[in-house]
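Have a look below at one chain only, the form predicted on its own, in C-alpha cells format.
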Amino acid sequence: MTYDCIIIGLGPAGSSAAYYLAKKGLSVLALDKEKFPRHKPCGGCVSYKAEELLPPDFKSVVNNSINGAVFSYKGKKKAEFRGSNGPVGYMVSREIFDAYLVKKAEEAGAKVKEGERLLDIYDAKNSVIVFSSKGRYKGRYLIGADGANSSVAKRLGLAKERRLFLTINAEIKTDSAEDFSDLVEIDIGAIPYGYGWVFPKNGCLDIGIASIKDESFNPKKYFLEFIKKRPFLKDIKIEKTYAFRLPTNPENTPLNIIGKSTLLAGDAAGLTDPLVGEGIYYAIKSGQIAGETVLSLFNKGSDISNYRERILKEFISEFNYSWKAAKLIYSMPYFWSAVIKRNIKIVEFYYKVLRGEETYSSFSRKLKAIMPHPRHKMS
C-alpha cells in the first residue's frame, strides 16, 4: 500500500498534520519511536492563540488557564499583572496533552504505529520510502515532525542552521502551586541572556531556566540559584531535572526545511519563539500548514516549495522581530525588569501577542522606542 502521507513523530506538529489530513480523507500513516502517553520535558505553556487550531474539547486536558504573570529580576522586584481580556495561555502536561492529540489523529482516521523507530528514508521526486524498526512503508509525501533531534532532518541533511537553546527544568509537587493559581512567574536575568519560569499545573510547579546563548557557563549552577531564591522551594526535594535544548532559527539564515517530497514541521524545523521559547503553538500551526500543503499538492499540483514560503511569511518574519526583542531584553535584564514594573501598557501589549491580536514586529518597535541607548547591541 502507498499512503498519501507518512508522518514521523507524533508530538503536536505530527498529530496536528495527521488529524488534518485524515479529516480531509487522505490515507495517513503516523509513526513514533515512543509509546503514548510518554514523558516530555517541557514547560507546558500553550499560548491562547493556539485555541482556534485545536479540537473543541481540548480543554479537557488543560490544567490551568493563565491570566497573567508575575515578573521579577533574579527573584526580586516582583510585579504582578493580570490581563484585562481573559486568558493569555493554558498550562498542560505534555504527557497527557500529546496522548490526547494522538488519540484525535487516530479517531480522525490516521493509522498510528507507536514504538517504531525510524531507520532510514528514501526521498524521491514522486514518493518516499520509510524503513523503520518494524517494517518498510511507501508514501507519496512525508512530514518530519520528530522533534529537536529530528532523525528525518539528519538523514536528509535538512535544517542544519537551527540553533539550540540551553534549557533545564523540573516538575515538583508542592502546596505552593495553589498560590500561583492563574499566574506564572517570569524571572528575567535568572540566567545570562535568558529567563527562569515557575508554571503551575495540576498541583505541581514546573520550574526551569532557558538561555538564548550557547555559552561556556554552567546552566545547572543558575538553575540551583534560581531555586534557592524562592522560599516556597526551600525544603522541596527535587527528584529529577531534565536538561534539553529548544531549537530555533537564527536571524537571516536559509530555511532548509523541504526535501524532494518531504516537509519538516515543529521543532524538527526549528520553529520555536526566540523570546520565550514557546514551541507548542508553532508546532500545531506548522503541522496544519504542512497538512494543507500536502492536500494542495494532491488537489492542485502546486509546488512543495510553497510550504517553505508560508513558513517564512507566517513564522520566520515574526521570529526575526522576536529575536530583536530577545536581544534587547536579555542583554539588559535589570533595565527591562524596571520598565515592566512601571509600564503595564507594554505588558498588556505582549499579552495581545500571546493572544494573536498583535505581532512581534509591533512589539519590537515598542521596545526600541523605550531603549535608553538606541545603538546598544548584544554581542
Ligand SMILES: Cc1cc2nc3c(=O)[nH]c(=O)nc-3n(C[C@H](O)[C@H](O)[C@H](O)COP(=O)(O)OP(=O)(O)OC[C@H]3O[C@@H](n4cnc5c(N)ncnc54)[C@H](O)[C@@H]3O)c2cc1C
Given for the second form:
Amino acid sequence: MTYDCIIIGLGPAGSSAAYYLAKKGLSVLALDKEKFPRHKPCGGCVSYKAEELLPPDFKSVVNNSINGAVFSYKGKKKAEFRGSNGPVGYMVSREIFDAYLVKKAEEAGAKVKEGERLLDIYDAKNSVIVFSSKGRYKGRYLIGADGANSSVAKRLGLAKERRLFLTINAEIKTDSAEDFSDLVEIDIGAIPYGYGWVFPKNGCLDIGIASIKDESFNPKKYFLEFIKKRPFLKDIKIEKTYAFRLPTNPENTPLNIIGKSTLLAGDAAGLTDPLVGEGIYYAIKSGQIAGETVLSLFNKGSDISNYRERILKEFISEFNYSWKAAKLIYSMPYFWSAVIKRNIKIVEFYYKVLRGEETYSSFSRKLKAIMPHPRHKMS
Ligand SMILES: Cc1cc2nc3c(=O)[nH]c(=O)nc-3n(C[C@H](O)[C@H](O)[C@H](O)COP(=O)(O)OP(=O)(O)OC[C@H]3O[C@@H](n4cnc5c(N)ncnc54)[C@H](O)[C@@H]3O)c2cc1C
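To complete the pair, please output the form predicted in complex with this ligand; the form predicted on its own was given just before.
Next comes the full complex, this chain leading.
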C-alpha cells in the first residue's frame, strides 16, 4: 500500500505529526529505531506554552509544575523568583512523556513500528520510498523527525546549515531534589557563552550545561566545576553522564528543510531556541505544522514550500531575536546576573515568553534598553 505519510522518528515532533494526521483520517506509518519507553538525554522541562498543543490529559505524565527559578552566577545564588501569572513550565521524564505521545498517535490510528531503523530514502516529486532495517515502504509524503543526528536530513542533503552544540547532563538521585520542587536553578556563569542547570525530576535532579560558543567546545571541565560548586552535590556519585548534540539554526538561516516530498521537523530541522536550548515545544509545534502542511497538500493541492515559509515566520523570526538575547546575556554574564537580582520585571517578562504571552523580539528590546553603554548595544 501507499501511505499518505511516513514519519521517521517518534520523539515529540514525529508523534505530534502522526497524531495530527491520523486524527484527520490520513494513513500514517511511523517508524522509530528505539522501543518505547526509551532513554532521551534531556532536562525534561516543557514550557507552559506547549500546554495548548498537547492532548487534554497530558498532565497525567507531568511530575511537577515549575513556577520560577533560582538564578546563580558561578555557583553563588543571586536571586530567586516565582512568577506571578502561574507556572512557566512542567517537568516530565522523557521516557514517560515520549511513550505517552507515541501511545496517543497509535490510538489516533497511526501505524507505529518500534525498533525499526531508517536506512535509506528515495524522495521523488510524487512519492517517497523508505528502506528500513525491516522492510520497504511507499508513501506520498515523508516527515523527517529523527532528531539531532537526523539520517533523513543527511540522506537528502538538507539542513546542512544547522549548528550542533555539545551539551552534557546527568540524572542523579538525591534528597536535595525536594528543595527544588517548583523551581529550577539557572547559572549563567557556569560555562562561557551558555548556562548550567539543575532541574527537579521525579525525585532526581537533572544537572547539565550547554554552550553556544562553538561546535568543538568541550564542556566536561565546566560540568565538573559546576558540580563542585554546589554543596548539595558534594557527596553525590554520578553514575552516568550524557554528551549530546543540541541543534539550532544560525541567525538568518537559509532553512533548507524541505525536499521534493519530504519535510523536516523538530531537532532534525534545528528548531531549538538559541538562548536556552528549549526544543520540546518547537518539536511538538513543528510536527503539527508539518502535519497541517501535508493535509493541505492533499486537500488544496498547495505547495510544499509553504512549510518552510511558516517555520520562517513563526519560529525563525523569533529565534533571530533569541540569538541577539543569547549573545547579549552570555557575553556579560556577571552584569546580567546583577540585573536579574535587582530587576524582577525583566525576569517576569521572560517568564511571559515561556508562557507564550510575550515574544523574543519584545524581550530583546527590553534587554537592549537596560544596556549600560552604547558600545555594548546589539547590532
Ligand atoms: C542535554 C539536553 C537537555 C535538554 N533539555 C531540554 C529541556 O529541558 N526542555 C526542552 O524543551 N528541550 C530540551 N532539550 C532539547 C530537546 O530534548 C529536543 O529539542 C527534543 O527532544 C526534540 O524532539 P524531536 O522529536 O525533534 O527529536 P527526538 O526527541 O530526539 O526524537 C527523535 C527520534 O528519532 C529516532 N530516530 C533517530 N534516528 C532514527 C533512524 N535512523 N530511524 C528511525 N528512528 C530514528 C530516535 O530514536 C528518537 O526517538 C534538551 C536537549 C539536550 C541534549
